[in-house]
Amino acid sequence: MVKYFFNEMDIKSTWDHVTSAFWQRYPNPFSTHVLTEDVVFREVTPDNRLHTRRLLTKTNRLPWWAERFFPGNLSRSVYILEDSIVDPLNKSLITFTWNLNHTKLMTVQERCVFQESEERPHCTQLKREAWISSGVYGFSRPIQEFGLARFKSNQAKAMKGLEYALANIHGDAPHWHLRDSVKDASEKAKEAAMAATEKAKNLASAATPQKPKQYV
């Protein structure tokens, strides 16, 4: 059994601005759990669509009851692959993300479609879907429930991060959000990320053929 999530909303900004903000949303004060982002593969197709595969490293904070399923010698970082297709002709950005490690405990797949709104001028429609599953026998249901609740919380933070990037593009970002404590946390996160990046890149290489198949 898989938990399914769907959400649809309008972003009050043009598609061009939203797409630009998508590539500039890290770092931001709402996503300090995102440690690194690296481009693994990128090409422009003959029909002028931009295909990109990126590797993201994020922290993995577990609730106390999940510790029993998580061996102490494993990394608490989560390595995420993100495939995306930007189609400037049809004004669409499609992304698909999934975790590379800890897949037995929980797998989260997410698909987002950013499309220029036909009904609301100067707005971008976002459709977000997610599938949460677990391979832990006898405990998959509560783990999936936890994963769904965490996903809802994280996607709300992701939207705040995107709005922050949009504000930066428009030149009116709330700079007071970047408190010293956030900056200090980011510096500490960078130190942990450096140790995890090499392992993450090896995982991405193993999961990526010479010319990766696009999932979006």
Second form
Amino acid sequence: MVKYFFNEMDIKSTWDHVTSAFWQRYPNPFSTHVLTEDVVFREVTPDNRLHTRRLLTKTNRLPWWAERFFPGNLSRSVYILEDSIVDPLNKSLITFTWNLNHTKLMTVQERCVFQESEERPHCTQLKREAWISSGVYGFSRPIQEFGLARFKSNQAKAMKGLEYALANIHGDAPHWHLRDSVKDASEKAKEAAMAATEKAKNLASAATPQKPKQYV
Amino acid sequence: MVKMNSVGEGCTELKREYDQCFNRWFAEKFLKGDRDGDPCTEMFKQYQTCVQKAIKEKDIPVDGVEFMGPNKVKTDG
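Since the structure above is the form predicted on its own, I would like to see how the form predicted together with the partner chain looks, so please show that one next.
In what comes next, the whole complex appears, and the chain from above leads the way.
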């Protein structure tokens, strides 16, 4: 059984802005788990699409009960490939991201489509899907559950990071909202509560301007 | 502004120079349909020489992985 995740949201920035910010989203205050970032392949195809492969290194935080599946001599970093296709004519950016190592423990594959909104050209629609699986005999279920929970929290951070980049590069006011989701109501309520907490934190940090901003 | 590091410790400067060149080209030329050559080609070559060497040294298994790799079916759909 593979865990599946899907959500859809509107980003209130033009597709050009979002796509430019996509390349410049690291580092940001929400991406402390991303250690390195490299372009390892790039070409413009004859039909004018930009193909890019990026290699990212991320930390691999595990719950204590999963440590036993991790031989101590293995590298703890996770290598991630992020392939993408930018189509400037159709205003779409498709990304596919997956981990290269530790794949027996867990594989996370994510597909994102950033598309100019048909109804509102100043907005960008983002559809995000992910597939999470584990090959650890007898423990694949809890590992996948953990992987899904971590993915959810990381994708929320990814949105904040993208917003951060949008605000930095284009001065776009940070704003996005979840349009549709397969999540159940209780999870939505939890997320709303988390968002409220985050908002309160932001307000609190905004109220202490003497603190220097770490990433600016 | 803090910048990202390259996976190759010695490649970070080359990466940052290239990224800067690319970001300008992407926003000002590519997205606007301007196909008058890519000013970043030489920087990209130098950066790639460095980073590909680091990938080999660190044994990162990127060789032979198809573009959009495990996604083949999903992209078509």
